[in-house]
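Just one chain is shown here, as structure tokens, and it is the form predicted on its own.
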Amino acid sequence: MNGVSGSAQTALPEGHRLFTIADEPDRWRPLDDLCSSVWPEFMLHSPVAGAHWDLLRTDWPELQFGLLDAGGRVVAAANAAPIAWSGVDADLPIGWDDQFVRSAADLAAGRRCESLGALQIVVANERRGEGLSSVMLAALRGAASGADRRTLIACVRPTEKARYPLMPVEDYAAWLRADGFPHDPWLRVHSRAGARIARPEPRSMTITGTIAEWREWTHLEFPVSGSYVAEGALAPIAIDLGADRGVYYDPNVWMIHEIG
């Protein structure tokens, strides 16, 4: 069975086959728990995210794909809706939070959408370095096109940032290889797909927490205010103990991919 890239086909593993929500919703639980499982226990904290999740469910079912393998495994995930998006840089949604939130309020307001927006993809931890990401990416592609929508957007999270934690997003989505692609992997697999680098967002996700959420989520202990790194982290944790709170933004950048 193949995934559909604009005009080029990625195959899939043998045994494996891709599935909707929409043909099988009854996979929508381990799916779930599959994205759940490959997060940084804060990434689990979004405020938008706990909002408006239950959408991709209840109202865009046909845009929720997994990866089953030859054992009838999750072993992949993708997840999207529909937004519409004027195709100028500068309407871009101010990262991963506003655009589900415009998603979301598109729904509510019946407007057409002529683009799809990815939220994300994610591969089971022992199943990375496979090449599924492409084949997810893929499918995303397919359904844009399938539907006829000119652009698939992506707020994409650098998957080697958290490796340089203090390093600016604008510096890290620059930095290139000598063949002129992308340093980090997961920018280059959307860039060799066709996607080109929009913008970077260096606060796409917003994740407040207070110290003991903090200290629940990370294993950290913050004996002073401050920056803070944790494991899994694209950038510093702000804590401010007089104020019992930390806050954390999740540096993206986003990625066009013209579909039509």
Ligand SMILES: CC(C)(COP(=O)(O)OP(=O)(O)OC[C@H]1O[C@@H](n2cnc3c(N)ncnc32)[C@H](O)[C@@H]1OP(=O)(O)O)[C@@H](O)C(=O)NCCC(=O)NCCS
Contents of the next structure:
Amino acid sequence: MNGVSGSAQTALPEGHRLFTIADEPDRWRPLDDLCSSVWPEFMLHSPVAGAHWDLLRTDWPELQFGLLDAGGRVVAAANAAPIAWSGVDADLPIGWDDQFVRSAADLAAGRRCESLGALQIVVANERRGEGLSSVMLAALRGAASGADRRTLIACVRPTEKARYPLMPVEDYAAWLRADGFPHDPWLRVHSRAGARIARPEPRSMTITGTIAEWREWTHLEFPVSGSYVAEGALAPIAIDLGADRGVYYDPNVWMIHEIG
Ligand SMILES: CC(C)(COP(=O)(O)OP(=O)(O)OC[C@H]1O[C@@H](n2cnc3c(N)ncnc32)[C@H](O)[C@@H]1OP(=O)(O)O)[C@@H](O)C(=O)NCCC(=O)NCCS
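Starting from the form predicted on its own above, please write out the structure of the form predicted together with this ligand.
All chains and molecules follow, beginning with the one already shown.
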């Protein structure tokens, strides 16, 4: 580990190297496969991601990072897109969906983007807990400190909230440890890297499906309409049998990295 260990490390582990899709476009498939493999099934059914994900490959390949291990396997990923954000918290997008929609609209309009919007960081299951998430976050912070950019914004998915699905995200985001850092380990990584919490975002990503789809995605049965807690969900899923519809809002927390 180059003599560096723990979650705050940003040095590359021995034999590993970072790449971007701009330099190595053929690695898009393994990079994307890694990302798909770590999420609960329902998280792969965001209509906004479905509509815009390919822009990452076609229009912003220099902002899609992967980490290769010594054997040439992709073990971590970080995805981002530029966004025209003024720097005022009130102008932050309404969560992850709106962030991605705005990035796509900025691209179409040819707007100058002073900020970089993080979309996800993913570490392979068997490489968790080694501090690789900090390596990938450092890559995004580096990309956000270029000549015409100064800020990395991230609508962060607080990973451990899955254990507290009934707690309002407002309370969860404000939950600090005795040392002043967030209770949530993933918010803590951002915080330790220098980010501040801007605000909680209760409806960051919306996922809607039929009852049959939700049954397939969660392996749950829905005998009556109401709220259901599913594995990997950070909040309950609202099931309406009469409307043949289930709705889930992924709660996130806006964090802002001001960079130099
Ligand atoms: C979130 C994620 C990227 C973190 O990656 P990681 O490389 O395992 O994280 P790190 O090793 O840097 O550890 C980060 C913090 O989590 C803690 N942590 C690691 N594994 C943990 C576990 N199983 N349970 C609780 N905390 C854990 C670490 O102790 C560290 O906190 P601390 O050092 O401040 O105490 C990874 O879990 C992941 O890919 N999750 C699925 C996708 C996701 O949710 N991505 C984030 C939203 S985009």
